[in-house]
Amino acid sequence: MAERMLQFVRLSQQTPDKRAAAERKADFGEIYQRFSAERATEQASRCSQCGVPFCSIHCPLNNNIPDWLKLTAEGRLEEAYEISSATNTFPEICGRVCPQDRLCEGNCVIEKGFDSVTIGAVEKYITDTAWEQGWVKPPTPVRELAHSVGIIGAGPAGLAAAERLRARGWQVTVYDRYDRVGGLLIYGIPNFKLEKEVVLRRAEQFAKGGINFVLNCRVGEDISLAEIRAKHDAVLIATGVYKARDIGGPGANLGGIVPALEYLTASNRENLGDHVPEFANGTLNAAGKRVVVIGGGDTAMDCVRTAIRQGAAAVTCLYRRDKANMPGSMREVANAEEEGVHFSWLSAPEGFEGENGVVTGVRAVKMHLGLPDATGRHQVEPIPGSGFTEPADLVIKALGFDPEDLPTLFGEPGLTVSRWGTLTIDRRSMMTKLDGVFAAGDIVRGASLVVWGIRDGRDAADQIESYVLAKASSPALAAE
């Protein structure tokens, strides 16, 4: 089978079919098109099978790619999405969310002429197809265990790490805030990029498995981290980061300037059916608005293209470096362009203009990049006289998370914090400073990658495992 692969030298590179900016700007629809066997095949046999492949290396979850790729390209389908899910758990949801252009893709060893192999459509294409086929199955364990973890937080690291633990035949509680599982992946990226029926059926399998979930859940006020520790021999903290960073400046408290993750959650949950008193009466809906993202992440991508599906009269995104430069995935810049969204490169925010106590403007000066500081990212200074105002009837600030007071809103000041407000874990061990209390995700980590949540959850559930084995089997430790 050997001469399926390294078709790279006479296949050029093709991506799934997108569908025309015109029609998907229309609705949330995931706007890719899913490949066809015979597409995913030849893509997949594109591979140059090399020995050192950089697409495994320079992917968070060390996923097997070149192996499912070699599998998909021979028509052995069922082992593909074997290999592919040993390491990952949501491969259907890294095939659609993860920034493949700089991670795997970005660093395929094949030379730019003949561009990278297409890695996420093809793993999409096989984990959707094991959904089809029945290949996916509940974690359901060989035999039953007595050791019990409570998991507080349903996003991708807490997910992982509890699929992990109850396919070994631990007894998993996940507490969650919100009412359905999934965190960000359900009220934070818009269904353009993940259908939310993609999350919700990975949580049916879940709770079929036999994980329990203990949704509208609030630690701190409907049950203390205390309780939680009570019922468990051990605790992952795994809630992630929501507190939008703010933007001061004059007029920073007018009406129409919102955080995105509240604007993106009560188009979320719009889009799934919920009543949203915000939504319906247009605080947080941009239809016929002028509509300004301050932002250059993958967040203010979402907005951006939000927004346009909303109706918004004109999207502008202002990013104060340049477009080489900006932090979001080059794939939903491109798609955010087509789609109609106006770039405001080297545009930085320095008040906002109001009437009648409501946002009408956003006053800017243009910026120029300076030299590279030690992050090797270049430093922005403003170009004097160079003041604007961009017009705007809804300002959404997509700046980015930080962590919310864990230690506060739980009651435990056992749990210390860094300077950056995330939680302090020892690094091998991922253990907060309160015994038995571990942390994954973006709690300690910061605002990250989908993907490294789930690296994250699947490394604390190995952590767990071990100090829970190692305090059952010495008296000493257990009698603490």
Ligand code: FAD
Contents of the next structure:
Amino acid sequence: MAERMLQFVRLSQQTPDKRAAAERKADFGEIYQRFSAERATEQASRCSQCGVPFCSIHCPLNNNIPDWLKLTAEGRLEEAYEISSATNTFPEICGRVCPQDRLCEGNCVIEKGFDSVTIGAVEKYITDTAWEQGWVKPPTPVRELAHSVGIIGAGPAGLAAAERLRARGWQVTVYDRYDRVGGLLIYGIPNFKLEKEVVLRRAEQFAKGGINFVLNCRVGEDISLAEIRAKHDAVLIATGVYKARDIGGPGANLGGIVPALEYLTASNRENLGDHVPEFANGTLNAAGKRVVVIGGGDTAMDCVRTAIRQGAAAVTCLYRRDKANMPGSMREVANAEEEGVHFSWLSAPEGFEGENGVVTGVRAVKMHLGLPDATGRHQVEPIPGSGFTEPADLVIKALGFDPEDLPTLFGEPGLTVSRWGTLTIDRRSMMTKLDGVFAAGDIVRGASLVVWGIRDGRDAADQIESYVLAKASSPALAAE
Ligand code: FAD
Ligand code: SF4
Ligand code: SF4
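Now show me the form predicted in complex with the ligand, since the one above was the form predicted alone.
Every component of the complex follows; first up is the chain already shown.
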């Protein structure tokens, strides 16, 4: 091992090549190139094979990172793929969209003074190679079981549970209100971070493996939760969070002020070849417009960068704190800056100006950053007399998401929710207050990350299995 690994002293950190801003902003293709075989081998060999790998501890999936790095360094890619896919349902997706700087790579302790191993890029390389080589197989089970699960939501949490149970022989049906599988992977996250082909090929494999998808089916309207419960031994709710947080103030109802996810979904659909009337008529299209995006998270970054690619005349991001206190990933902020987005830090919207019912500008005020509160978050206060107007033809609100009122939508008051509206579950069994109904992903955590959705989905699959097997082996429980 020693001669192949620990190469950090000789080899410096290399991240995958990034397309130049002028080139990449002209299309929606992913901005990072893939590692060459030689580069992946070299970069993997920088790992010092820590006895206590902090990278794995801080990966929500506890991936066996040092093992697959070593196998990659040795050119044993098929084995690297086996190990990486044993703990992660979508390693190629996490390699693309995880905020590695806050998770695995941010905790890589290679040695003081040396940059971390580029874990995410190697993970992506391993699995993209596995796809090319035909090593990625559908989750076809060795034997079929009679157990059946109904999963509501085809996002990462629902799909991770579906894959795990199907591979073990379960009869799996996934219900989703959308016409495509993937949840926010398909209609939220833009192509330049995650090309849709990467999601669609997974969906195809799952269908080949026998997972039954019931699409265009909104549970609570097209079918009730009670009907789904009656069809299956257990149910998993993985519906994510979609209710956009709104902003009030004078002029908030003017035309041209739109929620972020509607805007991003329209763009993703267009890129998938759908005809989107609101894109065609300009309502959800930034071409030629002065665009203001309100918010400082990753969704805001996705909006500003989408607007640039659609050919906006100018794009400004309005955020009430400063750059250092922004919730969005610094990598994405840097990418946005390179692509020509203007950031108006410490600026809070107070209202909107308009003409003939359509927005013409955002009225904002400059903020002063105060001392941090008990949670460590800096409080902000308006600076008197600092008001200004940011001209805008399209305003995109990216202020975060809350859960829908599921007990009402599903007609099940027995489902309980937290004060934030997320579903409450038993932390160990992952079951809601309804017998045999489990929940996972953003609908439990609140808006989170793809990798946490995968983790929750996999854990929920294990809990569902234990529940159904216990019930099947206990006549008293089965009779309930
Ligand atoms: P979702 O992915 O939201 O999937 C839920 C599914 O349930 C959807 O398909 C929905 O149609 C379906 N559904 C909802 N209600 C019903 C119903 N009543 N009946 C039937 N189906 C229903 N995370 C990262 O790690 N990296 C990123 O770069 C990143 N970028 C993001 C960008 C944007 C714009 C957004 C909004 C989020 C981003 N995230 C990112 C967060 C990440 O996408 C989510 O945390 C993750 O997708 C949550 O997975 P989930 O399966 O819980 O829910
Ligand atoms: Fe890092 Fe995400 Fe991969 Fe875990 S899943 S190793 S956090 S990129
Ligand atoms: Fe390798 Fe860094 Fe993980 Fe240590 S923390 S095992 S050096 S990737």
